[in-house]
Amino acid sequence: MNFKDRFLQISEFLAPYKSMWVNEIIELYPDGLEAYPREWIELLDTLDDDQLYRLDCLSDYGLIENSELGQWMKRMNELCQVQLKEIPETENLPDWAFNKVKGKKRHEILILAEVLKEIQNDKAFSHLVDIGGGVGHLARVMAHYKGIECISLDINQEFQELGKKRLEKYPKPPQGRDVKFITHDFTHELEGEMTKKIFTKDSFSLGLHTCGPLAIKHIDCALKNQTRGLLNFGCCYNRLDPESDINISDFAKAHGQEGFNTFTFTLASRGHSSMTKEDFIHKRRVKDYRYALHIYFHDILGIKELIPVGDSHHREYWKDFGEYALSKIEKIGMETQWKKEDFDKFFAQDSLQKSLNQLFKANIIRWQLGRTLELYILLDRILYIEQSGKKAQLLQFFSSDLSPRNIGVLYTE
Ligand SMILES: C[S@@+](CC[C@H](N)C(=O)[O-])C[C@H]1O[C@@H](n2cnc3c(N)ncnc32)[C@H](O)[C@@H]1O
């Protein structure tokens, strides 16, 4: 992939849809739907729940391929194609290697174990530093079963204590190597010469799902200390700071888009997240209830700004709207003269149901931009690495069903 070309294509693609990716739809209520072509919403209205689910969650646009909306989705799909990393066959490990490690993490660790071993064979590195290593599952597997010395660094002492206990419980096999835990907030330099001792020229560092700005800190640290290589997977883009954490490369500064905000980053975090049909139906219900409550605040009480009402337990959204609304209103300390029946009647109105339907369909259109925005963020990072003279790769490592944040930024020297 030519990263600059792809970045330009994505940036140009995103430009005309800026009002979709900088605004949450309900923020703009009662306006905001102008950005969403009426024919696109009408087309979605012809699909049943199953077809909508397939389109929204599985990017299956086959049914509408010949429409303008279908072509729009097809183009994004092309822009988001990333080369799959060829993974050597994964080795079976003893059961206790993954005791209490969930399926998704197990999948990621098994793949990374092979990938890191392959890198080790090619560019022998002295040790692996796992940034944001959490409990240290990956470090433990690498040290115990792949013979690679590991340092697991994380801000969370509790996670690390669990990891240490686990090392005592399942001692290393005879050929295994050590895992060292360092508790540290990686946004700050380690004390004294520690950083240099850890991030040596012979070391390799990994950041698996480094949340928000942690990914950029990781890249900066590896570049500054000239480590042998880096493999980074971002996540939680919603934690990025729009002022400092986007358009970090000179190329993006010159040719990228402006206006990224928390809504944009939240949308990027959504890209490719796997969802069952039941999750999709629930998502619609949550949106309907939240939006209906906002419309009540806006239209009936005259409150124009969006009031955060917070998440509720799954079951709360399946009670009558009146019950949901009254409990939210009480929780946020507001008062209302309306009784449950008034809210239920309000919710059942045809005009409200029509508005909620349009908002939901517009949301489906908006959500499709998630993966493209993620690619924009990752390409910016890779161009940033390349401007330091490194040759980097952007590859898909994990299966999308199991692990949505599956694209890694890799360089080795
Ligand atoms: C999404 S989790 C990923 C954990 C692990 N790498 C995995 O893939 O299972 C992100 C980890 O980064 C850690 N973290 C977040 N901010 C950090 C910081 N500033 N310094 C060090 N660790 C941090 C968190 O405590 C958490 O363990």
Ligand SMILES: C[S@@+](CC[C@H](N)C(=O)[O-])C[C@H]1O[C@@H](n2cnc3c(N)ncnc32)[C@H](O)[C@@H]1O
The other form holds:
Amino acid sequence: MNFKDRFLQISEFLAPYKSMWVNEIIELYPDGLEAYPREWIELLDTLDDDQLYRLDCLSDYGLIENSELGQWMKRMNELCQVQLKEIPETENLPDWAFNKVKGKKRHEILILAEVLKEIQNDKAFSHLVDIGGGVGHLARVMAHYKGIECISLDINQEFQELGKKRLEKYPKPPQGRDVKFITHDFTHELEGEMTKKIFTKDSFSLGLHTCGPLAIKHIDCALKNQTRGLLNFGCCYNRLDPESDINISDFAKAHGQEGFNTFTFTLASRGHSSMTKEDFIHKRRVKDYRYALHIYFHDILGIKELIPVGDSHHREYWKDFGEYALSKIEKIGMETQWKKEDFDKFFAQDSLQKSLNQLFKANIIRWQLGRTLELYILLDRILYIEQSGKKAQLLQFFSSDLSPRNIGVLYTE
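Shown: the form predicted in complex with the named molecule; wanted: the form predicted on its own:
Here we give the lone chain, stripped of any partners or molecules.
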């Protein structure tokens, strides 16, 4: 992949649809749908729930492939293609190696164990630094079963104490290496004395799902200390600061897009794993209830700004709308003269149901931009590394069904 060319293609693709990715749909009510071509929403109106599910969650564009919307989605899919790192998931380890390790984490560890062993064989790094290592599941597998000395780095000492106890419970095999737990926050001093002892010139570091700006700090730390390389997986993009954590490369500063905000980063953080039909139906219910409550605030109470109402338990969305609305209004400390039946009658209006239907269809369109925005962020990081004279790679490592944050930024000396 030519990273500059791909970045330019994505940037140019995003430009005409900026009003979609910088605004949450309900935030601009009653004018939020102006950014969405009417014929696109009308096309989605011709699809039933099963067809919408297949389009939204399984990227099945067959029913609309000859339409403008279908071509738009197909182009996004092409822009988001990333080379798959073909590593077999070999599981020849004893059961206790994965004690209390869930399926997603187990899949990631098995893949990364082979990837990191391959890198170690080629580059012979002295030790692996597992950033945010928690209780040390990955570090323990790498050290005990792959023969790579590891440092499990975390700021949570409680997690690390649990990890130390597990090392005692499951001692290393004869060919195993050591795991060292270090409580340290390197992000405050990228070249501090303790940081230099951990991120040595012969070390290699892994950041598996480094939240928000931690991914950038990881990259900076590896570059500043001239380590052997890194493998980083970003996540929680909604924690990024639009003033400092986007367009970090010179190329993106010159050719990228402006206007990134919390709504944009949240969209980039959307899950990319396949969703069940039941999950899709629930998502629609959640959107209908949230949108309806905000429309009540806007139309009935005259409140123009968006009021955060927070998430609710799954079952709360399957109660009558009146129960949901009253519980939310009470939780945020507002008052209302309306009773449950007033809210239920409001929700049942044909005009409101039509608005909710259009908003949900617009949400399906907007949701497709998530992966494209994620690629924009990751390519910016790749270009940032390359302007330091390093050769970087962008690869897909994990199954998207199990681990939606499956694209890693990799460079080695």
